[in-house]
Partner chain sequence: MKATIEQGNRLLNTCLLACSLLAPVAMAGEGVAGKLNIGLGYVTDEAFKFGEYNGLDNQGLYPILDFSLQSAANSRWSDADYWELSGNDLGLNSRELSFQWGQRFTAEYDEITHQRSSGGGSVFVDNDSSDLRLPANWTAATSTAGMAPFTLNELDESIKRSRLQLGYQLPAFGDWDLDFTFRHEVREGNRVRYGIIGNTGGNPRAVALPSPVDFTENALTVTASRAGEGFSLQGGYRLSLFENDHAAQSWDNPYAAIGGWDPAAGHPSGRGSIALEPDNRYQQVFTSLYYRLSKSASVHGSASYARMEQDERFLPYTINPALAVTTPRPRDSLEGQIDISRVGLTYQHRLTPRLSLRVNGAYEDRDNKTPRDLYIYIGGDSQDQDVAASSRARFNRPYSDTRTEVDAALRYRWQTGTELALSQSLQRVDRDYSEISRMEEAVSKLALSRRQSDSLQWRASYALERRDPSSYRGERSYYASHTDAYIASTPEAERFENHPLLRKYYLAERDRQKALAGLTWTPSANVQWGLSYHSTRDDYDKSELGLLQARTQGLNVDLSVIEEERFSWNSFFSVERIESEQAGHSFRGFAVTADIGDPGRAWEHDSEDSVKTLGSDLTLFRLWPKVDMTLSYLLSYAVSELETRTGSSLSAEAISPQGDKLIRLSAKFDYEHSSQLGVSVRIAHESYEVDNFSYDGVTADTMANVIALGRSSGDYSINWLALSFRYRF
Amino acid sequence: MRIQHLVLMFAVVWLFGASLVSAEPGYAPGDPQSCLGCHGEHGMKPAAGILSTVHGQKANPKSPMATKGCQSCHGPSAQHLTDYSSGKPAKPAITFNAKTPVAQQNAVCLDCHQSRERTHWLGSPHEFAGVSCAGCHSVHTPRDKVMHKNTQVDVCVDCHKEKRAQMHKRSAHPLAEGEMTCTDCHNPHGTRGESLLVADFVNENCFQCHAEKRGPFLWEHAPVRESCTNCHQPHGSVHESMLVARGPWLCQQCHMASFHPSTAYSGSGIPPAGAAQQMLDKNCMNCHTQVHGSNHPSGARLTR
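Next step in my check: the chain by itself in the form predicted alone, please.
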């Protein structure tokens, strides 16, 4: 296989050698045909799939393939075609792997992709952590996993393993079922808000789906207006409704005043030791049903 590969490479050099003199200095001629001689569908490192993507549309003047072909991203790579001094082809000017600095890799992508969702990339958590574009995206394949609803989550949780565990807990958003994707809530390229949320604030993010919780309400519940995450763990929880703790203990983190409820509830109210209504079924919400806010004239205690 190695001998066949070398013979094929020399054949490519011979076919395009006549135009080497007239080519732009450093750039190999005949791109992408000269590249596909080795990187075709059955090559050692196949990359022909890019021709089925937006990057490979030569009729589109904004496409890399319409300018310098493969070398639009990989840089001037004539030596990759002709230099075998080390016994194997010299590397292209830019390779999208661990051997090329992340900043150099990303600079190639950002040369075109700077607007819209990528506006806040510089200084974002992923950029600051040294994440490369190629670490998430696969541009040589017709189907980039991170761009498709059914496979995007798998790409994200490959690094965010704690989120993988949370989304498989008993109460979670339907990420594991493929009904949601990470980018429904987050923009991995950077945002103005916290945690790469697509909205500027946590609540605005949640209200995109949970509009009934938005209000305004006549009777507001202060922690709800402040942040949904005061009470909910959005990636998944062992408690009902993705709560960060089970009621009444969640409620009593704030509601421990000199009036009701002034009793610190414990397991003594659970059968067979006892049967306190504040410990059973929906606990505090047995009475305080409108915990997100109420518009009822008598809803001051969020009971109606």
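This structure is a prediction, so every number in the text was calculated from the model and none was measured. In this text, rigid core is short for the largest set of C-alphas that superpose within 1.5 Å between two forms. Residue numbers count along the first chain shown, from 1. First, how it differs from the form predicted in complex with the partner chain.
In place of the form predicted alone, output the structure of the form predicted in complex with the partner chain.
Chain only, nothing else included.
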């Protein structure tokens, strides 16, 4: 095995040594062809897919391939080609797995990707929790799963496992259908606001798709103005409209006025025993239809 590697190494140096990355001290020559000799499409730890991505654009001065090729990210790795003293090739200077400290891995990526959506990375919950860029991103494949609508959710639920089941509940945003992504609402690289939401506040986040609920309204519903999540579970619920609990009991957790708001609702209000208008169809919203706020001068009770 060792002889085969040496033969391969000499072949690589002979073929590509003068053509691409100059043999700076510590750097392997012939990058990336020398690397792809082993890590090609069908090789071990295949990396040829990078050539279909912006990271593999030699003509783009911002691309790592334009400077030191694979070693722009993996560091000077001549020993990876020459050192087999342990019986297998020495590790590249930087590997994007548990062998390299996360901070060191991430520093490589941040060298180019510190601005724009990553401005808030340092100090963000994922950074503080020791999540590596490579833990979510795959730069060696033509399509990075986490960057695509149909596959992103699979990456996120790998850690956020409870969300995977929630999005299959009866009422949920269309994540399972691939019509929405986690990053429509969250920026995993860090944000100014809570829960890694892309907007500063929960409601502003929701208003990005539900701008009609923004108002301000003449008659506000206090918990609605404060946070949509007071009543809705955005990752999925077994109740209508992603509500955190079923009506009318959800409404009764805040409304206990005389007569119907304080009535004890039970099976006596549903067919065949009965037909309470506070229980069937849209329950309380059969009358209080404007629970998100009303702009009608006669809408004080959120019925207009």
